[in-house]
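A single chain comes next, written as structure tokens; it is the form predicted alone.
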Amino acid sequence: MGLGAVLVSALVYGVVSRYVNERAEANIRNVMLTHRGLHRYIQENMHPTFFKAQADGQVGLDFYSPIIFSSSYIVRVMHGLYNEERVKDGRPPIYYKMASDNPRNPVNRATPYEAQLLRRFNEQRDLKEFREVTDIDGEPFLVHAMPFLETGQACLRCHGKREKAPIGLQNLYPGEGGFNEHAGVIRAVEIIRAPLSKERYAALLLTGGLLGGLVGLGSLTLFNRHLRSKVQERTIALEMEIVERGRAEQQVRILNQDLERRVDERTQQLKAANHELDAFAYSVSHDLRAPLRAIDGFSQALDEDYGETLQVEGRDYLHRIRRGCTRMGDLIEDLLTLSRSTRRPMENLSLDLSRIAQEVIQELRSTGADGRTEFVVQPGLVAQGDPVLVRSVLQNLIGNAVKFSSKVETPRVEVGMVSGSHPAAFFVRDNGAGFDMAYRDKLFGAFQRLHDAEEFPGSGIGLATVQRIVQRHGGHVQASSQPGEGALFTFTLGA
């Protein structure tokens, strides 16, 4: 089980890390494409307009200014302003560079790594972009690079022979940088680099929470299986002893006395064993809650102490971990309730189901149930059974009816008896969400849910508890429904 949890967590960590990297890559690509669009606008709209103005005599032939003419300068300044806004918003800056091995401005000089990328794009013309995750100064970064536009004949007007370039451009850049380029060559590469430290930390945190939840759930499942196995073993042993004593008719009196003595001993043993199992159940549930409280506590501390440094996704992961801890605690309590419902000694008393249903409704209203719900309880409903267990049946069925009808405009819940039924069949009906009858076989299984847990929260244990209690009374429970037309649950409590 532990190995399986580790393998699942490793798989989840890989999937989450890949998702984080893909999200970061998509954001980087959006920034890159925005810059490329600005480059195109400058080169395809501003440049022709400027040269036409020069040809028409509106601008002097010796005029040149990178502020309104150089696409690399304009995009670099714009990206700097973009990073300033990111920092104001609490986000880390993103590295951007137009790297060239023959730049006019030294800030665009390619590093060895960037020069290698530039050569690669020139050698592999079908390569349109490059990305990789790499460590820089001990920190992980996502690097995304794209080749700049291939040098054309129009580009050589400013990047060809120096003496043929505009006079203003020659005067502004006295060196040879940016000149003497050739058509058909990619002269620059655009590079964006984004940090991944916080994203990886968030992925690791989520995986740790999932691993803890899987271990806790697996432990709880094994514990429940162990309890059921013990009860089954004791029951089988007792039944075998009873059968063996029935075969010895010639020793009826002696064997009956011996059987009574043994049955009494076994009963005391079963009571003691059940008491020990209950104590063990509460002890284990406490031990299971301890790591859940630790996970929830450290998640809360992490949120309070470092929440401001995390991105929105990281804080969302923390909140999901805390909600998972709360849900795991509810599952532990519901499983213990389900286990106790099958071992509790039963009483057989006359019950006023109408009064019990009204008490359950009052309890729901006092705990904040939707005040819009209309309740209709048929008077004079009587039955035989255990009052505590039958109350639990009505609590689960009426509570479910209120929950799944809460989304309709005029919710209505009815409690009554099927006319002419024998034995008496009681029902709880609502006008809520309903369910698909194709999945009714899963309805009474533990942890089986037919609706979204976010829309209708719950543990999936309630109907399993209802079925076991009804079966202990010698009855049966069934359901019928149509999606969007409410649900009808009918149950009997034996003859």
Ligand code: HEC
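Rigid core here is just the name for the largest C-alpha set that superposes within 1.5 Å across the two forms. Positions refer to the first chain, counted from 1. Values in this document were obtained by computation on a predicted structure and should not be read as measured data. First, how it differs from the form predicted together with the named molecule.
Core-superposed comparison between these two forms: the Cα of Glu150 travels less than 2 Å. Core-superposed comparison between these two forms: the CA of Gln251 exceeds or equals a 2 Å shift. Core-aligned CA deviation for Gln362 between these two forms: 2 Å or greater.
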Contents of the next structure:
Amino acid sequence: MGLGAVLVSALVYGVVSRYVNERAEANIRNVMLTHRGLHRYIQENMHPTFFKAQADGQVGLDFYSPIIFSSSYIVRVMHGLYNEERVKDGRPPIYYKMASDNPRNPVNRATPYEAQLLRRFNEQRDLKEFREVTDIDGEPFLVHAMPFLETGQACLRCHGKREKAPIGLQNLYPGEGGFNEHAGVIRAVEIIRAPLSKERYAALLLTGGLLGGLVGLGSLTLFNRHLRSKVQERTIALEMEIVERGRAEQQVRILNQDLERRVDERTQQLKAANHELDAFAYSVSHDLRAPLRAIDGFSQALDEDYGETLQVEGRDYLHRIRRGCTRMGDLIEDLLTLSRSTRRPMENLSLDLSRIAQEVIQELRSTGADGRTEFVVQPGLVAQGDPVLVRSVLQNLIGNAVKFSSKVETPRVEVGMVSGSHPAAFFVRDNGAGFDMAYRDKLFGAFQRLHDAEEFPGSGIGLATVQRIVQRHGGHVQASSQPGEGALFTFTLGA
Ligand code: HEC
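In place of the form predicted alone, the structure of the form predicted together with the named molecule is requested.
All chains and molecules follow, beginning with the one already shown.
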């Protein structure tokens, strides 16, 4: 851009200074042509009139004055006055000279430069003017030169042989200067020289201003382009980011959908497998009941009909068989309950938990299983769920609580709600044997037993049933305890 600016400014400077020079030259030429007009007026009009007047005897033969008859004199003086007027007007004077190598008046003597020009005009007759810009004492000047009128016969009257010139003239100009000229010769050049410093200054100023403007404009354009490209870059980056983000989101969405689909599939498979397993467990348990009943029935019949023929030991075996049958029956019942808790279609009703707990306790009391237990049931416990399944939960938890607290001095079982819990968390607490928290995870598995079967008989299916029911309701069950300090079971029924 710097190079461009330099080139442009050089070009502009060239054009501007040329324009300025041309204008200055036109002015100078005007001055020159005005002078020439005046020369011609004097030569062509005044001279003939003068010579006629002299010939007619109206003017004395010895009269001559350059003040009224020499064009070179008149124009020189006139130019001096013109310069005075210029200076008054605040403008520089313009140098003017009628330069000759054979001057009548010494002020007209040509400098070597002017003499050279004169020779040139004489040699090249078709050359009508000469101009150049030269530095004089470090100042620029425009020089304009023109050949003066060619010397003709009329001129020789005053510029030929001295003795032929008017007497008045001879008297005024002693010596041979301006005499002995020949026709067809150019005997002088008119030179005008005008200072150009002002014009050049103007050109410089103009160029400088223009250049400054150009540079300013250029920088602004560049800066603008820079800003615009920055904005564009940023826009593209942002757009790409948005596209990228969209793509990433799309991918995450696809992955999520895939994952969900797979989880769904697995869940379906698991459900199907569970269902099958439950169906299998149910049918096996169900089918086991008939043969079991047969074993029990026939052992009873054997005992009743032939018991007396058997020895004591034989009868003891029979009783053991029957006790085994009872236990196995209970086990099968529990398994069927567990199975039902999964397979049974659920109802969703508003339940009075306090009343259900009271009824469960009532049932336990009627079978005499409650022992000396003290029951505390918080009134006003309500929940949403399936009445049969929720009752089964309370039966198991309260049953367990009674069972495991039966060995303590003052057994106590409490049913209530954890205050401020949301969703509502219900609890069944006892002050019985409790369990080791290390085995907490095993607690809810089927057939898992933490206690000795002789000490606390049971199938080990109850808590598995509880967990399954609670989970089907969308809730959670958890247990906490310290061995010997009782157990606390908490459960929720849905969110
Ligand atoms: C009536 C006389 C007369 C005639 C005719 C005449 N001149 Fe001159 N000329 C003079 C005088 C006188 C001077 C000197 C004036 C001065 O003091 O500068 C002069 C000066 C000049 C000068 C200035 C140089 C110098 O010698 O001082 C030139 C050039 C010149 N004449 C050219 C011509 C030409 C060309 C003609 C014809 C077209 C012509 N003159 C006709 C009288 C004459």
